[in-house]
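Taking the form predicted on its own, here's one chain by itself in structure tokens.
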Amino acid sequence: MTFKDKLLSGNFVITAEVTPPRGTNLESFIKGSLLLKDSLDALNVTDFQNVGVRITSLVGSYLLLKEGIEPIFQITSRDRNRVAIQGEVLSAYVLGIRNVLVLTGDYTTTGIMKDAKPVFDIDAINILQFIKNLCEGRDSAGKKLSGAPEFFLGAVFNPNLEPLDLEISKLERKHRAGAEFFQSQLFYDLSLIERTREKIKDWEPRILAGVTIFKSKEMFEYMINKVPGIKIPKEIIEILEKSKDIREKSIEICAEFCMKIKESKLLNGIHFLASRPVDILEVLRLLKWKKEESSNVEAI
């Protein structure tokens, strides 16, 4: 079954993001991705993560496909206008890529290349609408396509933002524009998802919960201070700050929260953000997770 088939049939799925290399050496990217191949349902390939120069998400997704790994191709509007976005999406389909996650993208001032000029010709909702048009055989200028793609479209959802009702409204607009699944920002409060479910009555969004494993104190401090839209509870911050081994404690906290996520039945899966493959596998080991049991996940 594909990632789409699993999610639409009600399976609890697990995905993770991987970052294309900064340079032409592919060894670490491929090796790390292959470590996750037999344990996860799909891998997101980030799009110029942290505003840094890297191999593109399109090429990274294609490389994963060649290795037998199902990719989720990420695309943002920060670095491309509507022409480039639609052209790259069509190219992805020709290369065999079927899952697309759409984001507006963070401002360049939040990342490495702060002086880069952002594009933001359109936002995530526009991108979804444009891709939906492509799937119906026309581009955003109304030109008829010779052959139309067919994608499983996703978008992001941040339950940490306030007011939550505004973010829920965006989630609904993204759904109407074509998004069939959502991956969330890192969060720790399940009541936010409960409130979201209560607000949406006429459909059930398929949401994968964003979780992460802090590999070091530096990463922990960076995520708290530099990454927009993240909210970590005070008690977890205190536990991690006092721990002798922040990675080990973070794996423990992540595994416990993943267990709560599964037991809550509020979410449709887990999405590992900015986590090393070896650490993800350690969390899955604690959860006794096996990919082939994704339709019968009593073990998690």
The other form holds:
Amino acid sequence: MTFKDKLLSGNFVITAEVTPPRGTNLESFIKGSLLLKDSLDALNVTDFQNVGVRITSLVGSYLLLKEGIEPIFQITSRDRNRVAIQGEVLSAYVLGIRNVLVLTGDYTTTGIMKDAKPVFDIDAINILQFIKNLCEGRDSAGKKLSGAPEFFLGAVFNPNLEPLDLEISKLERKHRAGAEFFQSQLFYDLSLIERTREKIKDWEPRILAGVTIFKSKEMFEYMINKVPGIKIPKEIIEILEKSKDIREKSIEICAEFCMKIKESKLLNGIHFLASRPVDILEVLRLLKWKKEESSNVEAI
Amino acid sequence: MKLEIKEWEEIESFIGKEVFVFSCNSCGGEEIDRKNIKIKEFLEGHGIKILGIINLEPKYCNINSLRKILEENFISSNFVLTFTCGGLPQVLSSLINSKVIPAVNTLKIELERKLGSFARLCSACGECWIHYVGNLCIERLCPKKMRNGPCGGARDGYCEVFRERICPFIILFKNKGEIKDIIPPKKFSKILLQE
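With the form predicted on its own in hand, show me what the form predicted together with its partner chain looks like.
In what comes next, the whole complex appears, and the chain from above leads the way.
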């Protein structure tokens, strides 16, 4: 079963994001991804995460596919205009990539390569519309395609945004534009999802809950201060700040929250953000979760 | 300043059968009488009754003069169409209760001419879309120029880029409620083809 089949048939799925290497040495990227292969349903490949130069998400996704891992190819509009985005997703399809996660992208000045010119030709909703059009056989200039792709399209959802109703209205429009699944930003308050579910009556969004494991104090502080759209409750900050081993405590908190998420039945899965593979495995070991069925993606 | 009247289809759904009009000499770029004849032909051609026209000369294009002009010459109307740059409809919507719709696209603002002060508020982006978003100029207020709501990077309502600035979509949501339509991407050819 593919990631799409599992999610659409109601399975509780687990995904994580992996970051392509900065440089040409693929070893740690492949090794880390392979560690997760048997425990997770798909891996998101980030698109120039934190505005840093890396192997592209397209190539990263392809490398995963070669290892028999199902990728979720992330694409943003910060570094590419509508021509490049449409060309890139067509290329992804011919390489065998079937899942695409669409994001607008963080602003250039919030990341590493601050001097780069930001593109932002189109926003996430418009990207979704364009990819949906490609799937229907036309590009955004109306040119007919010789062979149309078929994608399982996803988008992001940030339950931390206030007012939440504004984010929910965006979720609905993303769905209308073509998104069939959602991966959320890091959050700790399940009542936000409850409110989201109550508000959306006529369809059931498939949402994976964004969780993370703070591997160090530096990463924890970085996430709090620098990463846009993240809000960590005071209680969690206090517990982590007081703990002797932030990684160990963070694994414990993450596992507890994952358990709550699954029991709540409010979400359709877990999505590990910015976490090391060994730490993800540690959380899954604590949870004693087994993948419901092994993925049948063949190594190519 | 170079302006072009919008396609009728774009304005049509926003207005009723009677409108009040604001015009100007495009900061010296156009002869006002000639411009107003075009405006009348455009609106009357589509069966719209003009309740009145205010011509805002550049020297009166500032907040104090505008307040005075509104008191003396404005006839209350449900719909106001502006045939000026995008600065005036942003300001007007906070001064009057009418629905204010820009009827033109600002294609270019030339800096060598003497500009009215509201021209500074116009991004001259070639495709004015403030009427879709509560008369806020997202082109000017949003670093990512999002068309369909906030990017998700805001923290406690503040922009991820300019951390002391409230996200314009949050202001819009608080003032006007939900945005339901999906706004298509910008057509950049409009400004790219300007000399």
